[in-house]
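This document starts with one chain, in the form predicted on its own, laid out as structure tokens.
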Amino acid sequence: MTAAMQAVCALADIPDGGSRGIWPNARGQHQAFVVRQGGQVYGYVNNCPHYDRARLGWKKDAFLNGPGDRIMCASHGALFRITDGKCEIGPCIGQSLRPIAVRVREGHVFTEPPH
């Protein structure tokens, strides 16, 4: 783990095949994104390649399509892979969210804040 980690939660605080808000901003919105499954957690940058200024989810740690087996564009519809971000399906198709370094560590989410 690299000396800029910070926790950013706990694992327990991301419900298995839910998703969360990191690193909130001046105006609240989040920065980024972790999402569960089981021990495993993933994290991204909160933009839509398709257009930068694009957040993804559609309410407060809101980043999962119906079904939770995708990350979906709230404001394009596009969905992306949980496991490598890529778009298989809306206008980025074959683009990919940008990730940040996620590691779980003693009951704890450990991230770097996203550039």
Contents of the next structure:
Amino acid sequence: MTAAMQAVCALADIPDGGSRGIWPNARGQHQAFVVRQGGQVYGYVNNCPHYDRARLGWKKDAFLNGPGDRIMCASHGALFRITDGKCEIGPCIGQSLRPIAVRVREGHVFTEPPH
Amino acid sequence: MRIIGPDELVFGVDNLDASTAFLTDYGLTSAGDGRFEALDKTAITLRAKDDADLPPPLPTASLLRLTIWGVEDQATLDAIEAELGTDRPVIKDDSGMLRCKDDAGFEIAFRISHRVKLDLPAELINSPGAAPGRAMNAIGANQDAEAKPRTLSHIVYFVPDMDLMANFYIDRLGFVVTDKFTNTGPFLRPQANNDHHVLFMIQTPAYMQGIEHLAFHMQGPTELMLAGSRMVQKGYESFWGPGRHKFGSNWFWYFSSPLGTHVEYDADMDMHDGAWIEREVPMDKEAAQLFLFENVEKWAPGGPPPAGGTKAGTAPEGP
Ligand code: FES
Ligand SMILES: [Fe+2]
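Given the form predicted on its own, state the structure of the form predicted in complex with the partner chain.
Every component of the complex follows; first up is the chain already shown.
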């Protein structure tokens, strides 16, 4: 674990199959988010490749489509694979979300800062 | 042709619960059967994505399945049927509604508008030099005021060929250009509506085709601020605004939505008639917004700014 990694939440704070916003800025906007699938947690910068500075979610901690099997950008509906952040359909098709390193240790989730 | 404006937009979604909660919190009223109505009965309708009764989806991520335009009378419907019937199939359903595709491939329909005529007060303001807008002792800032969208205002599409798309609405359906962003697309109003725009389009690659945003008119800027602030308090993601556009002059506040489109509140849009001469400017942030406030935690003037300062962010571009 690199020194830059910081605890962002408990694993139990992310519903299994759900998502959570992390790294709020001074105005409370989440700069990154995590998605949990069982014990696996994936982290991405909260920036849609389609549009500079567009945040993905439509509500606090809501970053997934209905079935919960894709990350969704609520702006224009782009869908991204959870495991590698690649856009499969939408305005940024073929592009990817920027991943951030995530570690889960003793029930806590640590990530590097969004960059 | 006496077309009034968008009457109803139908979406096919995979998250009916979230979309229902969003439209309800936005201020529309559930009328049953997936319809969410503004005060004048214009509406958004939600269906499951795989509903067999829906027109086919675009091959893109867009969840909009049908744009229903409201017209004034049967004569207009007949004229549309005759005009569009010359080069495409136009289906008439039992209710008399006409359905076809536009030249960009969007599923569209036309019917005699379901709008009811509203008789409601405008936002009332006091202004030095003018007669008081409000009665003595009438309060302007009412935290508990209702803030309900009055009517479906406009729709904005991403289209692969803006000229083809615009010309269809101009040449075939009598829409009028009010203003233009160079290389982006025109603002259009139909003949039975004086609003600056009910339709706008942005040129994009074909894989982006779909809805960019939709908007409902609010009573005025105060009601727009009230409604938008309530959305923020409920945890919804403010995308752009509040601010005021240059073209159209309308106040705006855009929210991201589980319908995969921005949903805007707007207020106080310019109205135009045949005497208006269109303007044209290149599209950029400065052209799109007269000014922009970002929604920050409130703090008293002279009091401490929130931690981290009050540095204003930059807004994404767009209409
Ligand atoms: S900003 Fe994400 S799909 Fe357009
Ligand atoms: Fe708009």
